[in-house]
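Single chain ahead, by itself, as structure tokens, in the form predicted on its own.
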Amino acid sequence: MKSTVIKEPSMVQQKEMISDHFQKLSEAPERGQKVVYTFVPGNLTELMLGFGTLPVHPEINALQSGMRKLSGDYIGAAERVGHSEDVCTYVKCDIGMLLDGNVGPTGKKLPDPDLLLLSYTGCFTFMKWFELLRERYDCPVAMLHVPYQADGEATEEMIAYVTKQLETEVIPKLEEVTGVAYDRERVREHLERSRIAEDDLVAVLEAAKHRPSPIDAYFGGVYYIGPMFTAFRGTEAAGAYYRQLRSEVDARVAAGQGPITPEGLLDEERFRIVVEGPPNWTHFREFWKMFYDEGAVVVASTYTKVGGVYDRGFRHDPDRPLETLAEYCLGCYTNLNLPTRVDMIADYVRDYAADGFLINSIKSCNSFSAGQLVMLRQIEDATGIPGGFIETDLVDPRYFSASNVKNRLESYFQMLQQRGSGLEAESA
């Protein structure tokens, strides 16, 4: 691989944002600033910022550990104290990291939580994960129960149910922990910043409808969604980041350029692919290169919707602060039923003129992998496009077989080429 990577201003900007956030976390106990552990899907960032708290996301800690090649040792440590091999590897990685001192990506210890805030959005593992954390931290716990969209829609009753919990469970706990009263206007200001940034994010994601696509919406997409899905939504820094990112993507569209990858600009777009499922983090660049080498660009993905399905029309509404947070939680991808997911992926295949779609089935993630083979057949029936299927894991290096994944991908792209898909077949 090349030793140098193109660094656009937005990439540098995001790196500085993350570094600053972890620096603030390391100093939080000294400053008396409160820290809230929470999850990405259904996170209540604007509400937490309204109380002046700093968020920590355990699954982000795990994926960063995977990318830094530390997750294998952390998982081993968790298994040695009794956690099963079949448990979600995000959980085991986080527990192992905790046992090893809970040192973050900047080399500084993360502060203990002042509040565990569980927003349950379709992944039952989140509940068990926070039970494990509750055993290790002496702090309050707030749970926001979000009903599953079993019938494919969020009803008024569901919205009212979640809103009531925000009023009676979450806000009182935040007030108790911080000593700060709920300020509706302050939260409204954060939500207004979110709404504007969400417009820019959607413009970036939908730029993939151009040919060639100026972005990779899976591998590159995990960077694009980072500020929106984690600690920065509703901040001025996030707004500035997404304005910069959008201008860069618009410039690539105007120049007819493909996406930026670790190998540089992709010169030739041969295949346009939609991907279902999270990426593998332990071999992220190697995984991405398998697509790059084939000229395959991911034009849409479901993983970039785990923290919000903004491209399906949702925007945070600052005039209805608690209700809009409830609607957001209800609409996260992990809270959608399988028929809704099938329809979404089929729409992506058609709307983004994809040549194929691929499922990356994650060994330890039932929230994504359950039902995926059924989904694959239904998407094929709906679109007339053949699907591909590979298997990896989130952060357990034992379950990434590079040769197996590469062989399956090569076979799939060869099949697409033979049936008349891809740039070479079109120009023949």
Contents of the next structure:
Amino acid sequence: MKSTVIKEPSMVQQKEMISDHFQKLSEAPERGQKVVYTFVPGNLTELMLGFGTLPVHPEINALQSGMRKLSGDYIGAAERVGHSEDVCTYVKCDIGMLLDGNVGPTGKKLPDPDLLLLSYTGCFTFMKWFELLRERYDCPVAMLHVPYQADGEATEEMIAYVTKQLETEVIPKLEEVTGVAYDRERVREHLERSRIAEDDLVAVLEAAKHRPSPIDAYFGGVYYIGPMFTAFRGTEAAGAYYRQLRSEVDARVAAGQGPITPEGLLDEERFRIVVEGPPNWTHFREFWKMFYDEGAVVVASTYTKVGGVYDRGFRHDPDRPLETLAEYCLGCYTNLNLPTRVDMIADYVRDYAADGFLINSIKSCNSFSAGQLVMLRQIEDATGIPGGFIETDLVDPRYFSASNVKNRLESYFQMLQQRGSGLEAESA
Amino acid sequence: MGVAPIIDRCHALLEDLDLACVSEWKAAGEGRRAVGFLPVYIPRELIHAAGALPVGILGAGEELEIVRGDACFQSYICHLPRSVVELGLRGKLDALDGVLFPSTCDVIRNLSGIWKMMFPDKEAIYFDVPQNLDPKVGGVFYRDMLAEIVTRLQRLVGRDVSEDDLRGSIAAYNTSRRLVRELYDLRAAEPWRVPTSETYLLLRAGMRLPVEEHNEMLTHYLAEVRDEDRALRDNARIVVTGTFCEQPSLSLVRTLEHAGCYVVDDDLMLVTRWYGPDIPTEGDPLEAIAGAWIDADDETPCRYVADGKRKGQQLVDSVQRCGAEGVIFAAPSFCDPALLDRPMLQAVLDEEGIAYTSFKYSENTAQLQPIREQAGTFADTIKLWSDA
Ligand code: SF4
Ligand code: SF4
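What would the structure be for the form predicted in complex with the partner chain, rather than the form predicted on its own?
Complete assembly follows, chain above in first position.
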């Protein structure tokens, strides 16, 4: 059913951008370019670009270590120096990588940070993570406290608080580290580019409303669609990338084609699924295969929204640079309360005409996972569709039991089929 | 009369999982309301000023079998949220009219959403303690938030809260803080006279009783305990840390004592033990509460320490101030804040040459023998070295 491996121009473009980024990072100390370590949710990419800095995202290092099968050793190394087996494995994977020389995915050492930009949107562990890194690097920390949308909205007070912190904490530290003055116009230009790319991104994500869906909005979403948005949002290259991606996806829609998987085009969409929670990275391909072998396509996912909920209407507003960044930070997925997350997933199930929804509960991530079983029942009530539940981890290979996950997925898909969902049931 | 009747009363309060004492308090006056709160930090003054009873929600300890709460959570999570949900589903928190969820960690944060979905009829207020400690930034946000909480409490109780109400409550809690400090100072000076199993019970009683009554109880205990004839043992003087949120059972606390430890400082029931100075009772009371938080350099794993060089300093200070000989890191299993902090604090203790040991617990840990052995060995080692 699947043909040969497909490499579309956007995939080549993405690969080049990423390798160029790591090349620049390895040369940054020589060139005197400043390096800022920061997190994906609530990232201040446009602001950082405005100061000419290069970002490093420790979570991305951790997930790449997971994909390169290094995370198990890194986690072990962190545990041997006293980190508990109970805590977030992203943190331990990063610490282990650091202990091992901080070598990035291209085999080159990552530069030390000139600034730790701690914008802890949606997860308290970020705070501990940078306290831990601070012990190892002699550099300043800029801390940005982003209040939680506990009542389902970002209030004026919250926006004012975050904006004020950008003015009094983040910008002065970026100025101090880079020796560059804050240039509103420059940030505005980056935000303008982001806004345009955001339109293209949303068009790509919403293309999944077509039947068959031309994209996989989870595995494909994190592998092909999302990554550019973190380090590159606001650059011309990111704009070009999303234009290209959108045109490829439009072409697939016109041709009635399904998504591209590692084994080629998926030619039969049997189940349309919404997924909540991050993926497992240590067995990413194997995990994905469990879906596409069954003809299951993820039509919407929440994990692709940790870096912003553009499909729910948010766009960066170039004319209000700091306020818009504040609103962006406040609106990232894990900063939304559980009832909002439930509504969002239930809307996805309806809007994307999904047959089912699945929660991948990450063992070591309380931010995502605490309460997901309650969410499951609420979404079931709201949609009338039974949900599936599996437990894995982001990067700890000890917590991925392939046979167990496969069994659960197979039974879930079988159950969907029996209750009259999916392509075969429809055509029967 | 001695301390026994006081401690018996505390014990009864600890076991009162149905919050009968809260229901009784409510029944004793027209329109009385009770507002619960989760650990670690809540300005209880606000609830008190609204004429409501602040009630600490600390899980079910070892008292309750968790059945329905387990079905709400994944396996890798601390025990507290399971037992809170269990208590709620079994109707044991029915006496509460609302609950405050402080921004302690992702678990309590998400619990606020679970609460909203499971108990939509009860007011759920999230309390986002600022991590930015600039008075003009975090201070302003904090004051705004306090004002918002007062507005919501006013709606809940159906009456206005005046500045004088707030000042009166600040004064009552200043007294409480002073008494708790006195209790802790006395225990640090004469730990054989003031066992931790008693200080713990006393502080937990403060999670149920009106502050005035609790202040009387503390005053009474402090007067009586000085006359208690209790034998001095050759125990090791220990600081216990990591117990700020999910509380260990009373049996676990006693186990440490039986293992030969005099606990001379701890972070149990932190809400009652805010180290900072008294909160001013003049001026704008909300600003005073916000300012006191900003100024206090209290260190807990849920509070960002802006100056990396100060990280762990409070623990070292506590060891020195209380003349402790070692530290026990007792963290709830799966508690990210405590467990991620631990290596940083241990590094500071290493530098200072302070001995420590670590274990994990949960509020319902039944197997106490391994903890007893570990704490006993630690205490023995300390005594051996200090006698050498
Ligand atoms: S707890 Fe979850 S959201 Fe937080 S850093 Fe770890 S993996 Fe990321
Ligand atoms: S015990 Fe730790 S993880 Fe659990 S609720 Fe408390 S602070 Fe959070």
